[in-house]
Amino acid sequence: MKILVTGGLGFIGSHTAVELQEAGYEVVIIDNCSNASESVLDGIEAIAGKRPVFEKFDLRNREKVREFFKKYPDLSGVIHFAASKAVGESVDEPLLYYENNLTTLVSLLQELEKKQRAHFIFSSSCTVYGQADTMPITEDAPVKPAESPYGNTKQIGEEIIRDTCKVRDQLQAISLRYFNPIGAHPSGRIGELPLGVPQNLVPFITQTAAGIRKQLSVFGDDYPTPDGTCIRDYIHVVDLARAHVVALERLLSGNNDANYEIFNVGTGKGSSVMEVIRSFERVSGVALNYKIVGRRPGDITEAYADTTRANEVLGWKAESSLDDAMRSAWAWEQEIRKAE
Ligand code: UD1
């Protein structure tokens, strides 16, 4: 079966392409390479033994999208990753984010509603919960007003899919709300490739240890948490990628309970920034240069998933530990530096 993976050269997309191919699916990738390199295809091929079909274009080009669906009439499913994801940039460039993340989603759904049956997986985020009132966060926790245009595109994206599914029975969709994806493929062939200065914690840690950044700033140690630093649910990207295959199979086999469903994808375990640093130091043997600075505006105190629905209904569970994920992130960082 042929599966379209938009944004398939990106961090989560590339790991999902590998898992899909290993599960026997044929993968077709669309990516505009705005935040990814074509060489990621080599990594996917090296791991999975097969090179995905690659179509390089921008999903904002409606005509190209139409042509693509004509060229590939036999797609069994679509996993939609392609989107912009930098929170700070979205504040400065809201229209870019609304255009990039929402018009592309609408175009894809317009193609899918022409089909007799369509299966669609959407890349959503725990950011839709904002600072949830209770931990762990279940899927029924209220969606809070978005803190950024980026976060808003995930909320609106979910609403677009929900409203479309209500009136288009042939469309079967799942939104996966990711917690914090980290790590890299254990083969060391694919991983995260942040452009410029990383905004996320783990790539900043590994780049600091590799000597590319001088020091990690820990944003705040006066939060109401046991060690004062923020708590997140860090999930190994390979576990996250597997969740997409399981979700797709739920739709393909018609096992879904409704034609639009939402699942949290996390480990269920919260880790503080200091615990992440300690895990990194433990698995790498490197003492990290860090200092505590003030809070980063917009950060929430804590977020970790209640994974009951994913475990019991979807039949998926995260398997890797924080140490496993940090080990793979460090191996990947060293791999990239070798190539330089
Ligand atoms: C961020 C986004 C979130 C998005 C996710 C995608 C914000 C406010 N949120 O999540 O919407 O879905 O990325 O991956 O940007 N930290 C440091 N020092 C650093 C970097 C981070 O101490 O140099 C801390 C942060 O304060 C936070 C934790 O590490 O407590 C994780 O930060 P990060 O990796 O940026 O993820 P989120 O902010 O949770």
Ligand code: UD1
Given for the second form:
Amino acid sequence: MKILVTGGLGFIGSHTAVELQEAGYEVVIIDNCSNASESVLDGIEAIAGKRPVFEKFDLRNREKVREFFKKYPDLSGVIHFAASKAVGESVDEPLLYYENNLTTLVSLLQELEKKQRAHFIFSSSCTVYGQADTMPITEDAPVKPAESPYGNTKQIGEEIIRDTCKVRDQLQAISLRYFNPIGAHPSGRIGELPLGVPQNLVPFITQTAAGIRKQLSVFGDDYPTPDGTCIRDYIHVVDLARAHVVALERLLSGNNDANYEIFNVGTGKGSSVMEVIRSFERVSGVALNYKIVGRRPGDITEAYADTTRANEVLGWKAESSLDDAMRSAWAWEQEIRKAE
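Provide the structure of the form predicted alone, given the form predicted in complex with this ligand shown above.
No partner chains or extra molecules come along with it, only the chain itself.
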């Protein structure tokens, strides 16, 4: 079966492409390389033994999207990662996020509704919950006003899919609301490779330890948490990638209970920013240069998942620890510095 992975050269997309190929699927990737490198294809091929088909273009180009679906009429499923994803940047550039994250989703769904049957996995986010009232967060928790334009695009994206599924029975969709993906493939061939200054915690940690960044800023130590820093559910990217394959197979086999389903994907455990720093120092043996600075706009206090539904209904569970993820992230950082 042929599966389209949009944003397939990105962090989560590339790991999912590997897991799909190792599960026997043929992978086609669309990526505009705005935050990724074509060299990631080499890493995917080195791990999985096969190079995915690659089409380089921007999904905002509606004509290119139409041409793509004409060229590949035999797609069995779509996993949609392509989106701008930094909370802080979205606060500064809201129109960019609304254009890039929503118009591309609409274009894909417009093509899929032409098919007799379509299977669609949406890369959603725990940001849809905002600051939840209780922890851990279940799928039934209220979707609150978003704390950032990025989070709002995920909320609206889910609404678009839900409304489409109501009137298009041929569309079978799952939204995976995942928490904070970190780590890298154990082979050291692919990992998180942000262009420019990292927007996420772990690559900033590893780049600081490698001497690329002078100092790590910890945004606030006055939150109502045990050590004053924000708490998140950090999930190993390989575990997360496997969840996408399991969700896709649920749709392809017709085991879904409705034509639109939602699952949290996380470890079920919250870790503070300081706990992540300590984990890195423990597994790497490197003392990290960091400083406490003011809070960052758009950040919430804590978020970690109740994964019962994913464990029992989807049949998936995270297997790697925080230390496992930090160890693999550091190995990846060292590997890419060797290549420079």
